[in-house]
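Below sits a lone chain in structure tokens, taken as the form predicted on its own.
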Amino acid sequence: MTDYDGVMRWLNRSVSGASLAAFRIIFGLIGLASAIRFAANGWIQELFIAPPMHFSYPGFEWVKVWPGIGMYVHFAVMGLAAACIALGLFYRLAAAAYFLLFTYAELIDQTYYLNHYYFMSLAAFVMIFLPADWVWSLDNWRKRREQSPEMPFWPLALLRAQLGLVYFFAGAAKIKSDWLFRAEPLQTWLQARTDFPLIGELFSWPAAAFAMSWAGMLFDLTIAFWLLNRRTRLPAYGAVILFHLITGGLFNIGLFPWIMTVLVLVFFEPDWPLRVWNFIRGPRAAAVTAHGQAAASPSASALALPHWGFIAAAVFLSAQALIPLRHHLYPGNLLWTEEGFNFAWHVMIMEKSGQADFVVRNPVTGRQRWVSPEEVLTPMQARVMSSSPPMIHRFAHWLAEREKQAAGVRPRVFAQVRVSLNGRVSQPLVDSSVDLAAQPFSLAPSRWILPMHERPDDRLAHR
């Protein structure tokens, strides 16, 4: 037997399907809660309908806000798809619909990029191909399919690999001088949270920021390996709960900590939901098979991973391992240029603020006027754009197009931008002599981004 045959046999071994069913239910409930949350907080109107323009991603300029009540319908259908995922009703159709609808909404505006949104898109895409509706689903009732408690191990292996990549690259992103040797941006953030219950007073000590910076890096780099080991799994999960409770309580990072806390349960034995249920029922509950192993069954054999599926999964995971590394193709400080920053699990590693003003100059008359982003953008858009080179570039193009429609002549657009990164004194970000509206959208490095210089007076920004 070759090594490949051994891997395929390991991936296709029969295990309890309870863990995958629990993952499906939890994921669907998270998706449903997210859609309801957007509607209840008025974010559909505020983030999608109200803004006069949106910062499209390169290549996705065609992704637009739906007219009229279209965005409300969009989120309603997305919530319905999430509910169907949780119920296991028309599961594959629901997973495909949720992936397309959620990703479409995510691609409308770079302003709202969050790592957990990206993760939800990836997980939804993966779930289209997983047999997650073979246990505890309405599809079994609808199709009159015999309920089977077993399935192959490969769906759990794929989900574990995806979650492990998220954690590992979040840790790798923290191996930077700012994070490890300046304790930034944690030092800045923690000093503003000295009112935090029980441990807030410790945050005024510089040593606390350094300790948390190093601990955070080591946690992200290694936690997946501790969760994979049966002997260290329970204390590792305790560390997951503690880590995400602290980060979720201290920082405004959305649902990401809570999503990861519940979804990493996929690292436990495949029958963990049954063990929990039997524990709740008491000692008379029927024992489940040790370590989540189950005897082979016809359903598990029918769901075995084919060779083409193994190749497809390998390509997908390889892409997930390469995309976070693409920033190494660009010169300069990643946090300064933000080229290759998104879709790479750069979680909580920068505090960046800027002031941007734009000059719109008519090339025929020479007349020019100043434009402040706050005049035309929402406060959130203006704040995020003012320190992000890719968004500054897109805003310059939008200003030029708007002026062309009004005056019939495409103007030249220049930007004067000063930015502070991780507590440093602000410095120019963009070459103010370059017409940004004339610079094409490209994957090549942007030469109009000025390099960041370390200066002795940067320490003043910490006072």
Contents of the next structure:
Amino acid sequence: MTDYDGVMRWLNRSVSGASLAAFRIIFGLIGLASAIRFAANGWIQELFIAPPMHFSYPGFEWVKVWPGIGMYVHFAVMGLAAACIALGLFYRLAAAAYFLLFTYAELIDQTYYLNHYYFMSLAAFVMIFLPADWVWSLDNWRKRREQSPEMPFWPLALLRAQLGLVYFFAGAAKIKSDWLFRAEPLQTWLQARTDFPLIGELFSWPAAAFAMSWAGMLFDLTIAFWLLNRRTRLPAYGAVILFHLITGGLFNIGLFPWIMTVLVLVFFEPDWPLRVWNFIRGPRAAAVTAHGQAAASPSASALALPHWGFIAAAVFLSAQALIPLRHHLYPGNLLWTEEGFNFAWHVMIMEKSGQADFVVRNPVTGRQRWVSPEEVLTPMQARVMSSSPPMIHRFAHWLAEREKQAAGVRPRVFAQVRVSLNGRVSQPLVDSSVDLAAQPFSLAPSRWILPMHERPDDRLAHR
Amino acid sequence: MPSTISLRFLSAGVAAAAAASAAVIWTTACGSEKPVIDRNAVLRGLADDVIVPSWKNLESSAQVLEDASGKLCAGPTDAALQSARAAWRQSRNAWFEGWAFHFGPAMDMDAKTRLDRSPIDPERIEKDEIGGTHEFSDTYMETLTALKKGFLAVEYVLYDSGQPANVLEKFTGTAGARRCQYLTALAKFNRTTAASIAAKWAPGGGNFANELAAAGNGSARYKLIQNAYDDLMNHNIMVAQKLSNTMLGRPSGLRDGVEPNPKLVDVWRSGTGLDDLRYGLKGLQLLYGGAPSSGAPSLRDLIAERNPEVDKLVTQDFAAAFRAMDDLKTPLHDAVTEDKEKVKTLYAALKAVYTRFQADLASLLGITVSVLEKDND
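Swap state to the form predicted in complex with its partner chain from the form predicted on its own:
Expanding to the full complex; the earlier chain stays at the top.
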């Protein structure tokens, strides 16, 4: 027997399908709540329809806001797909639709990039391939399907790996001098939250920021391992709840803490929902299985992970492990250049503010004028763009294109940008002598980003 | 057994890391002092010692303007006109110095539109108001379009005819009486608006001063301290931007790459555009440094505690901007065409202040864009 056979047997061993079904239901409900929240808060209008331009991702310029009421329809269908995922109705179609619709919305504008949106996209993609409607689904009723309440272990393994990668790389991203040795940006944020109930007073102490920085790094790096181990799982989950309660209370991070708190339940025993249910019903009630009947364990071999599936999952997870590391291919401080920053679980590790001004110069007449981002962008776009080199680059191209359409000549576009990172004195971010509109979009390092210089004052005087 | 070993290995690793963390925290963090500047105390000092007096100052200066307008109408002499003009400028100085505090009640009342809409519509003022027969009641002034009231309408009446003799000429006869009624109604409207905002800040009125000072500690308006700082700083980043980009950048043509246009200086009729800039900047300086006589900590103390280098640079930026203003010897609307180099220097200096607010102060205070509540991570 080879190691590979052993791994495959381990992945295909039969376990309760209840945990995966619970994951599907929770994921679907979160997706539904998220779509409703966007509509109810007016964000579809404010974030997608109102802005005159959007910061597309390189290669995804074709992803545009739909005309008319298209975005409302988009979110309505997305919500419907999420509801179908929760119900297990036309499950695979719903999962595919949700993945495409959610990812499409996410790709419209870099301004709105959030790590938990990225996670939702990845999880939705993974779910397309999981037999998550095997238990507790309307598809069973619709298809008159008589299947086992048990299923192979591999779907749970895949989800655990996905979640584990998120935490691990979020921890790895914190191994930075700013985070560990300046306790930034936590120090800035905590000192602004001394009104936090009960423990707020502690936040004014630098030691609190240092302790939380280090604890946060250790938590993220190791939590998946603690959750994997049966003996440490329960206290680890307590730590998960505490961690996300504190971060959710301290920072405006929307649904993220709640998403992670409920989804990490996938690390528990595969029959955890049944155990909880039986616990709630009391010891005298008959034990309930995923079918609501006495336990049965016919083979679920039809769901076994095929060899090609193993290879595909390995490739997918390897990519997940490599993509967050791609920033090492770029020179300079990642937080400064932001090259390779997104899609890498760099969660809340910088406080960055910038002021950007653009010079649009007609190459024929030599006439030039200044453009403030605030004149054309929404406040949120202007704020995020003003400290992000990739978005500054994108905006310069957009300005050039707009000017070309108005004046018939593609202008040269220069930017004067000063940025403060994690409490440092602001510095110029880009080379103001470079025509940014002439710089192509590529994966190569952007030479027009100026290096960040460490000043002794920033290190010593900051506290 | 393997899982027990790996668990032990992991536990040992984490224990070692935790010990290392404790050592780092002990040596790095405990060497730092606990910040002594209380953020609520900064807000309290700002509210009580700077903002409330600022609105009271506007109210009293508006009263002086109203009185001076009445005296001009009672006896249109050159001295009375000069007195009214001085009172108008004094009141406008108070308005611009208080611009930094046009959040909260001023924003709720849309004070900018009520008192400082630009440009105004002289043609309609002459035709509809001075040429009309209606009464300038309080209700009428409330509903009057912003194009025909506020500081710039007062300036129009006091300055538009040029030489004092020509202005005084228009204050005589039946038409002059009508012009007087309009002027006093404008001055009264300015005063009542200022009084109403001042009342909202005062303890006896809306007590917004306390709302600000108690941010995060019982304030209904600001549930978190940070909400108050966001409001304060987002507003003043906008003020700093307007001072450089709009009020100087536009008339000088430096923003748009066009020839200067003196008439884009709001108060070109009185030739006092530089005072608008100067007092606007003074307001920002007051916001930052607090009242000189106040014993309360200021925003400056807070910034200096976090990064003294930033405080040093902010102070230098203010000084450079005031110096550049002092260097301008001609009225701003003339300087934009006649003294371009000095205007350029002033523009750069004001922009540096704006940049310092937007980049350095916002970063040190962890300011978020408050116009849109959206998730972050």
